[in-house]
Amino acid sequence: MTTPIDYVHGYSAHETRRLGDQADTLAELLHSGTAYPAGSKVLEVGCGVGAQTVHLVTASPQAHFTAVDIAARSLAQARARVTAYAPDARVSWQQANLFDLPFPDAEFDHVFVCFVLEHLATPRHALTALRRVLRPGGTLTVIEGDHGSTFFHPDSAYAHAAVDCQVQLQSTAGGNALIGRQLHPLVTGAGYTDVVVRPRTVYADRSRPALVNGFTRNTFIAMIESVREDALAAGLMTPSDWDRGIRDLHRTATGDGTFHYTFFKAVAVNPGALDPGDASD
């Protein structure tokens, strides 16, 4: 079985910049306690244009990353920030479906997948397909947002109702960015074990000047702005309403502004053999 992923954000050069904004602004947060022994195999599944990879080799040089992506282009610029940043590291790059893996049984020590089952229609399935290679007591970490954690201040109904845009359009995709307070349930449900989640949560006001410009404005904000016209042609908000709503947003990020916004990241455990009950979504 495969299944098509509709990236709702697009490819465009706005969108690899905002992806690296993200990943280099968030790296300590999102990427603390997670490390991987020298030697090691590592699959990265949805590597998109590197922006998780630069971070996930520079805090385990010696182990073997595998990173894969069913785009090629994205595949392609991935490849070459990597060589640019870490032109040692160990990793091999592979266009592929994650739901159709070209790889054997229990290839890898660890699977590493950021910001992919979000786009998903069938994230509980894409969790088992990867257990097929993910060696019996290997692990999984996974790590999500959910912009149903976002809240700020100065507070705006205007700017809730172009987020929920956002979030509505990505359904409509087949997606889910809300999927973040969903991953113990989808992660068990997957079957593995030893799950554990944990909020990952960013607090941006001016005493933290690095993250309201790369995360209030250069991530999240930039996120919302990008689907503008999608929003406007299914007719989600007026012209003037959604304009009112991302100046509301920028307000966020000004000296009397503040913005939250939670990830969640779980590491589980693959326990072995796959029961024929967990294939179903």
The other form holds:
Protein chains: 2
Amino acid sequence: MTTPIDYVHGYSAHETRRLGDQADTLAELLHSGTAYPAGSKVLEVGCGVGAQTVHLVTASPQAHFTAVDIAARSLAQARARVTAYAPDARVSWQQANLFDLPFPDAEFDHVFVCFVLEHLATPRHALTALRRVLRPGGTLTVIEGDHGSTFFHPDSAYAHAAVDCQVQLQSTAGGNALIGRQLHPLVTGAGYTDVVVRPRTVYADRSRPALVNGFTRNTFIAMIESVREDALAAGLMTPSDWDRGIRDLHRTATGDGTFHYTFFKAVAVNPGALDPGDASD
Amino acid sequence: MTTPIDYVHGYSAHETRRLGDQADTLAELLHSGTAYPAGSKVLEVGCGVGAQTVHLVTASPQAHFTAVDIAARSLAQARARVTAYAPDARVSWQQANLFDLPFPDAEFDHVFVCFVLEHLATPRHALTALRRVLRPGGTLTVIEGDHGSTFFHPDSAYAHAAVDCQVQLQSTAGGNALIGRQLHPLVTGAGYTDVVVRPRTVYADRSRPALVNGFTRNTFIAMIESVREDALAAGLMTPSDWDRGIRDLHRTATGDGTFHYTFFKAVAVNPGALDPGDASD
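Moving from the form predicted alone to the form predicted together with another copy of the chain:
Up next: the whole complex, starting with the chain shown before.
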């Protein structure tokens, strides 16, 4: 299967704002260590509304970026965002399917993929496809979350059940909200070498109010809240149990509450030309 | 309640070895940032078999340590271990109940507590009691795990159920294997100030064979395996489900498996004399 699945997070204005908040709060955590040399050609795959693109161009002002997304509307928003944040940034914008990219072989020195694989039914296939446009010796960087890393104080079975709704809905849509833990086997299985995966952990308590607000409340809980209608329509929880779960999640962002979430960041090298067998998933 | 509860991990020779392996593999992760000035007086509470003590004395060779445990046998093993690893270390050994320590007020500059609160029914009370022997301005360091942070690839409901057995048994014994996420409220609630809690995450995949062996296999899975008899006696799982859970845990330590666990480390300051109300839990 090479057709991207429905985008579980939707395309609303609220969602666009949420993705922006998320990227700003998490930028240092996720992007530290990612900087590309002057003149290098970097492909960002699945740039969405440009939430990560602004941080990429800021960290590597002399690199040449190409940002690709399958959705024209997202791409337009990304272009507007980057133009506003970094008017001098060197970015080419291209609407394209990542499984069928309109670029020559070995066109790029580096490829960056963030919060994309979680939405794909065939993530290993996607990573394999990206090797074609990445030069031998070029690097791949992949960042994904893992909702199974979510825990909090006070603990709540209802809150965990609400998080599980998102996991199940994403799975039903062909994605995988638990993909972070699989980055090492996925990237290795796609034929990359020198694969290094590291956890990037968000931990928020009352001593970090910006993180409580920016991540726990406005990123994570907002994301879970956004699937209420779908979760109830699918009969995954009763409305009252759902509401209690959301209330319990908000409780972790107040007073003595604490919240934990782990992202994973993989960096790897493309060893060279694809083998004939590399395309299977 | 001020009487320590039964020690869920037991006191066997195998257990002693496990705790040694655990400390060696985790030493850098857990102890980085912990070094005490020359001449400072440091109390380690609940030193057990000395697994952490050897790292404390190595990191702070000019500090004066006092190591306390309630179990004479553990204390003897700790003394032998430290003598073997660091013959020049300055350690006084004292058998005592941490709720009733035989030291004058404000005797110590620093207090270190690792993998102890998880076994106590009244962890906040314990932290409050420690303030009496810690001088005003002295620091507290606390390290605890949180079994709710455990996730792995391949995922397995049986493996999670086996981990839950340990959580339930520890809870039945009056402890809390999910205490890591509560360190901030606990330390704050005990009256300490400047409380900073940070996650210390273990992530192991095939690119880190020493960690897979030292942590996933010989520390974490060994710990879960050690409660088999109690878990089955309590009827928490059937023998065949348990065995499948353990098999699935071992699977995460082979081939393309991955494993994630989060410890929490808190550092805080004792602001001064206890208020009359501070003793309640």
